[in-house]
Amino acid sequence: MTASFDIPVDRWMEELVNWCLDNLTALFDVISLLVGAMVNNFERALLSVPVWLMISVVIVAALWRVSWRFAVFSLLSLGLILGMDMWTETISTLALILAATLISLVLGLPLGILAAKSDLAEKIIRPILDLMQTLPPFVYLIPAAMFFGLGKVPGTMATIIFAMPPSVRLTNLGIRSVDVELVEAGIAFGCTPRQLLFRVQLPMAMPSIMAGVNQTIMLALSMVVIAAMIGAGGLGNEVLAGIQRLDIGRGFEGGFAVVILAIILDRLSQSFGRQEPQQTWLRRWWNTLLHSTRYEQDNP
């Protein structure tokens, strides 16, 4: 059925494409030349570090803060990737995120600490962060790839819109559903805004903030594959050519590693939004250590 009216939004659209592409280059020509920089010296860093370094890094956090089951699955599961012989393309990938999920909690926290301040600010920013959800991901690789090309920085752009809302949300949910009473505690004891924000309101909502931290990271993670096809490169690159090639085996190595670099990510950032820490092994061998040495230097 045809209507009767026609609503041009695909012309508004490429117009306002195209007014941006006329008159913010030079804005983002620097906005590529940072986010470039910033994925370059990440993956840059990280491949410099030595494969046993990097693996030992990630046992020793993973028995400190999750379990030392977890801490064989880690050991286990990032040697199946050495024998994929996917370990730079890993790491390409674990910049990429890195550097989307750090820009996304720059931009993401100050605008869920104004939401959570303003219920004007709330109203404007959350159709926003809707849109940001729902679009099809796919359609975010258009403007990316038109305004900065093909490559790591329009991946990481894309990457940025799709992943940024959860961190949005659960800091303004969480600042919001901080205890009255413990506000106005605060305030009572003569906290300014600034200190009851940074010495009240952020500590009670830090497991709040940290799950929308984990839900980035997943966000992005989940992009990867996506992003391979303007150029974004890493592990997507690998299930985008078995795809592209009918190759089952190296279309499922790719995924394998996708999954295991998620897993990783997922438990040891999890951790890091508990109130309490989970007491581990090495975190009670340690707690042993620390306090007989200060029994033995208070009673010599």
The other form holds:
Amino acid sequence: MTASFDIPVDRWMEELVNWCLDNLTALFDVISLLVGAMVNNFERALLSVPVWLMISVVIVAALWRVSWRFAVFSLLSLGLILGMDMWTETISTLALILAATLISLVLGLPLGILAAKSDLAEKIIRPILDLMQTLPPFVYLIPAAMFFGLGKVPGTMATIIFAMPPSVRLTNLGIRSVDVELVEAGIAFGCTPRQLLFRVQLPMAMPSIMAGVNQTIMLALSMVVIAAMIGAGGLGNEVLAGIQRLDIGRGFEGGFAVVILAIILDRLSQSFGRQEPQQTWLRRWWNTLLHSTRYEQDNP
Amino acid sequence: MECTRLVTDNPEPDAKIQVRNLSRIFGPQPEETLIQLEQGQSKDSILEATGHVVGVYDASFDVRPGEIFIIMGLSGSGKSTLVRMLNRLIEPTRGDVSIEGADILGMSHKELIELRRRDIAMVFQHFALMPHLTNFENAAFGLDIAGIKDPERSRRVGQALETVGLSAFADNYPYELSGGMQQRVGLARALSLEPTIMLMDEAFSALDPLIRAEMQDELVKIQRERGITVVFISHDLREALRIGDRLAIMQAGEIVQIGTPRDLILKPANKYVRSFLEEVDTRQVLIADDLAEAPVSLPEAAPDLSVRQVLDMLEDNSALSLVIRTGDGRYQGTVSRYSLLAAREAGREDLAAAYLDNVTAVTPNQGFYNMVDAAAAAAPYPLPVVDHAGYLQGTVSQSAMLRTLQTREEAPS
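Structure of the form predicted in complex with the partner chain, given the form predicted alone:
In what comes next, the whole complex appears, and the chain from above leads the way.
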């Protein structure tokens, strides 16, 4: 039964991978070079920032965008990472996530806009996104390593495949669910298609798009351990080493650092998704300052 | 249908907006649906058989410059579709629209955008303000799109906000304002374009009744000052009568009647129009002329007759009173048997002595409600209707007044 009815998908895929290896090496090399430079430069730049400055920036951002409670949490949790001696690994993971997120957005946002503007494009893009999101990462991990060699680049590429879909989906959804009357108003007042996109649809879709960005970041974080299997390094490597050597303590240290990074990135990126910025203590203080100086200028 | 043809046959040479045989069918094969409609198939059977929805069918009308033209109908009657075809937010399936003689359906995309930026502004039912822009920026939206820069931009927006009374709220955001104020921003956004045409889609329907009335008055004031041509969609007849110069009534995608509020109330084209009119007090558009009957009058030179002669005539006529007019038709007064008898008692022979004091004339275009007092004073005698030159046009009987007062639900036929 099984022998007589056989669709040789396994062979096809092998041949496809081999064909790619034979014919697309130049393309892979270019991608490898660009992505590798990006991740490495991110990492170098982030590591060159003194630890105290990095922590200060996070705390000010927390005060500005979220709340003082969250700023206290950030201070304590980043202190914990320092205390666990995981700072370099955390920065390395952060660099990879930032690069993967950036590339995901550069590709994902235009695709989302395209999907929103054309039903045909949406029909084509949707199953591809389904595939990217549900295909187990281990399946494409090995081809990625074959194409790009071991290291940060295949790790980033695998992360992009897994993390990009929400930014496309939520951009598409956001634009499609802009109030019809607002779109009509844009057209009625003489918007060109480009003006309509940039002055009406994208600003209105911003909360949804930012939710997509947030989800992309979170999914990228969930890939750190898997990416470490092909040598992406960072916190994933700590967890992986913990598993391999049954070093439970080391595994938990790496794991906690991932969670801390995730919470901080999540809260900060989420705060940009709100149409109405939260009234934080720092913002109020700043507004008062701004107001009083303006008042003085107006009434010398 | 008859009305549509009537308008088509009498085009107005200087119409601001001219719409001819405009149709819009929703569905994959609109042209075929149009042919089926022309063959006399009903919209319901077409919907059932082919799934095509008739948005608007064969609409023709002219909008005169500087008038408020109301398109009225129940929801789903096609009025929103119709108005959106005027600036091509919705593409017509067939027909013509011209604005000041320019065929807008033949326009290129670029010309169309120019037209929307320069001539036609739109006001929306739910305001359609951009929540991320301040009220000033919202009011400047059309100008920003058109690339109009400061100081022209600031001047026009400032003026528009002042016109709608919102200068103080320029730096606030729409969500900080009440519904009525938000729609003022919507109005300012339209006015800042300095358009010649404003399309208003149920613009005041989402507002409280008091605010709505206030906005209606303001719209009329602004529109009269600037001579803007307004096409206003409404499902509220009260609103239509309050601000509209002329009304088009739509039913199931077709225009069933076009006319002034008076035309519609006095001569509703069908049951649908009449049912629409039931909601409102139609007597507000009635005037003395509508109720007047031909006067039961004396022969010529009546004022010269003596009291006794007129008494004799009254006997023959078996009427309560007689209206006295000159040979060329000027109203002199009203006499009754009692006033004549009283005059004779007093020894007066001239007819003028018998004129009833309590009967005062009304003008032909005096509103119904302004006649009620005069009618009450004149009871039981009819009210003479006299034009401004003094000629008698007819009389309004007490029974006609009472009947009109009583029949609240029906328009007089």
